[in-house]
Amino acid sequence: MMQTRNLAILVALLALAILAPFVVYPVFLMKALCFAIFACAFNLLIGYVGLLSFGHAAYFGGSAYIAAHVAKVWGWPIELAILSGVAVAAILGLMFGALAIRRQGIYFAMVTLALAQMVFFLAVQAKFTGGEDGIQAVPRKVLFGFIDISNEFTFYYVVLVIFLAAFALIYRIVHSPFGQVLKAIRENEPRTISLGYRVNHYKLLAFVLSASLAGLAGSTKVFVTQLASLTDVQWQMSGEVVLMTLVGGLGTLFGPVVGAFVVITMQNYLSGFGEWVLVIQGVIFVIVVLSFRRGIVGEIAAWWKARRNGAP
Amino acid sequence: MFELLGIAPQALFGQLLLGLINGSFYAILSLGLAVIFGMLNVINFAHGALYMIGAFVAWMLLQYLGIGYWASLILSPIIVGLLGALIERTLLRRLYHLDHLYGLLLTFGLALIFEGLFRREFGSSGQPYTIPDLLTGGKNLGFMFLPIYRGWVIVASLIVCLATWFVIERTKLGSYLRAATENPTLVSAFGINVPRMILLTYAFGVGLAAFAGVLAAPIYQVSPLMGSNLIIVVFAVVVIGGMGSIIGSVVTGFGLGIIEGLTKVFYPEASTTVIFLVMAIVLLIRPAGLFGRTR
């Protein structure tokens, strides 16, 4: 029962999605599922292992830096330029990771907004970023060599597949054994290490894949802005994706989703207030936090279980 | 010597100047960050945002009602000190029974509305604040020029430094102070108002940071961004350091802008960063931190 109802809605909202830029603007959309892939990648971690990254900026921008400067400058194919963007995400999550898990909690992240600002000041002195300009006009031809992607209708279906494959792959993790442990470090850390985890190695091995999801999140969109720039890599991206991950909901699969679509679209909507964005983006912050914890798919689900236990 | 290094002395010493003067800057809010966090286990994201506010307030007494440097330096602390009793009184204090992770959001939420408020009300460009007839001009040391006001900023902070450092390990109310970090409970049971002294903890840990501000207005332009850079800095002093102890901190902030200072004379390329890469040396040799306690 549970199932096939779950099913249900699973091909709802694929409808949902298949049909979505029929109606609505095809870049936004595509915007906001980069956004959901980001959300997701971060939430993974602060999520299912408990930890604070707020310097995801740094995989998501770096990402987008490299996938925008080997597409443009030095030619390569889409498919290409995404996975070099993924591995070098890969890399310094790899690198960063190793040095943040050695602090817990608070430390954990300042130390990863610190390093995460590094990364900012050397694409601010590189060369290939651009500087304040960035690097604009991304090419956006062919995909594979044979699908024009060079039309937003059409790309929006390859964004499309990559979101999809992107929360497949955290839908595994989650559910997988490696999952649960990472789940049981959350819960409760000295009990893990005494039950005879390697506790760094788990918190390492999530740390990389979402930083790598992170990558995957910041390349893909560099194609559908082609632009990549400063704001990629700036610390407020980083407290834009825990602010997307709270209102959506902490530790759900949904959440990030949810709650990158609503900050997209508040953000669209309030392009023409200017500085006043921020203020409200700083609101919401601490709204959610003295209130509203679970975020909307933490409390829908919240309010499904009791009416279910409620009712007999 | 100097000339076998190829580096004029002039911006050898103006540098390591430079480098104190950050130095100091961050070692008054490394400070008030250990200070907050050892009372109210939050870490302060919003210590730079009052920062600027602080330079704020100083030049607005100064363009709006003509009250200068010197009351300032006194008013714009305990203005923003009652600010931050009206944040802890009215917000942080609904946090406490919840992980530490939450009231770094909230005040990083709080960051985010002053920051725009103030960018918002003055764009991002810096307002000029004139520095105070007394401390104007300079003096030759013989193998550097000294602006008075730049050598006042470092003594000024020491100073402040240093009553901290005695307030909290020689005096009854610091000892109250620590003994409440260590036990609140027991503490409230000898029938010591806990709850006010975290007020007055947060009160003064900003006020720091405003105090900091002020002395920052007349060498930096006040501007509402001055904070959001310097905040994340702080954080990699703070980790470099560990929050055990007072006089760590002071080292460390101390330290590290001496270190800023020596690599933009040598390497200017690397100044932005060099805090970071030291910071994350710091964590691979000694992860708890140069004057940290593991916990």
Given for the second form:
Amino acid sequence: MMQTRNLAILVALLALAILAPFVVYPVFLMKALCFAIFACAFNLLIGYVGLLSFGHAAYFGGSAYIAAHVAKVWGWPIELAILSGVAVAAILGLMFGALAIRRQGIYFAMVTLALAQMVFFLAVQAKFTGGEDGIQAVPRKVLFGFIDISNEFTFYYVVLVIFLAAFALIYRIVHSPFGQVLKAIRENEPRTISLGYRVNHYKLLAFVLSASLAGLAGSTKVFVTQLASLTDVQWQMSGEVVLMTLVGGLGTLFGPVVGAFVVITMQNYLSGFGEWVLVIQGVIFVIVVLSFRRGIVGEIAAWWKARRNGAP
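Which structure goes with the form predicted on its own, now that we have seen the form predicted in complex with its partner chain?
Single chain only below; no partners, no other molecules.
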């Protein structure tokens, strides 16, 4: 019964996603889907391993610069440009993760932030990044030789497929034996070590997977907006993905997706308020944290579980 209900919900959500660009501006939807991948990637690390990274902008923005450069300057096709961004994000995740997992708690968070700031400094100083101007007018070439992504409706469905593939991968990771070990590390790391698991290896692999998916989000987003800029790699972007995850629901599969759409919607429709957008976001964030401590999806899931169990 529950599997049937879940399947019906998934089919309804997929139908909504397919019809959405006929009602909502496709570029807005594509941007939200990219940030949903980013938030899901971040949630894989904090929600299922318990590692709070303040440096995920390094993988998101770094991959965006690489993808934009190889597509515009070297003339690579979009599929190879995206893969190159993911590869660079994975390499950065491997190097940074190997250093960061040696520490725990706030020390882990500060190490990731410091490493991300090094990437930001490199983006400011390097010639290929364009400095404060960034890399503009990134070309949208034909995908796989026959898919014309210059058409926004066509490109939306390409981005939707990328999102669904990333979400399916995260779902498989979370529900695999590997994912169960990650949850065990989050709940009780000393006990997991006592059971014979090489905890640091699992942490590092989770870190690389999270960085790679963040790179996929950044590489895809750069072709949506056709711009790679310092905004993608600065520390505020790392804070933004934390906000998305907490608003949607930490440690839930759909929570980061909902949080990403909520935050991107606020940024889009409240842009007329200028700098006050940050204040409004802060107020909404405080209200959500105080009223929905599990996040939007987390609270809905808890209510539904209590309802099923017959709680008043």
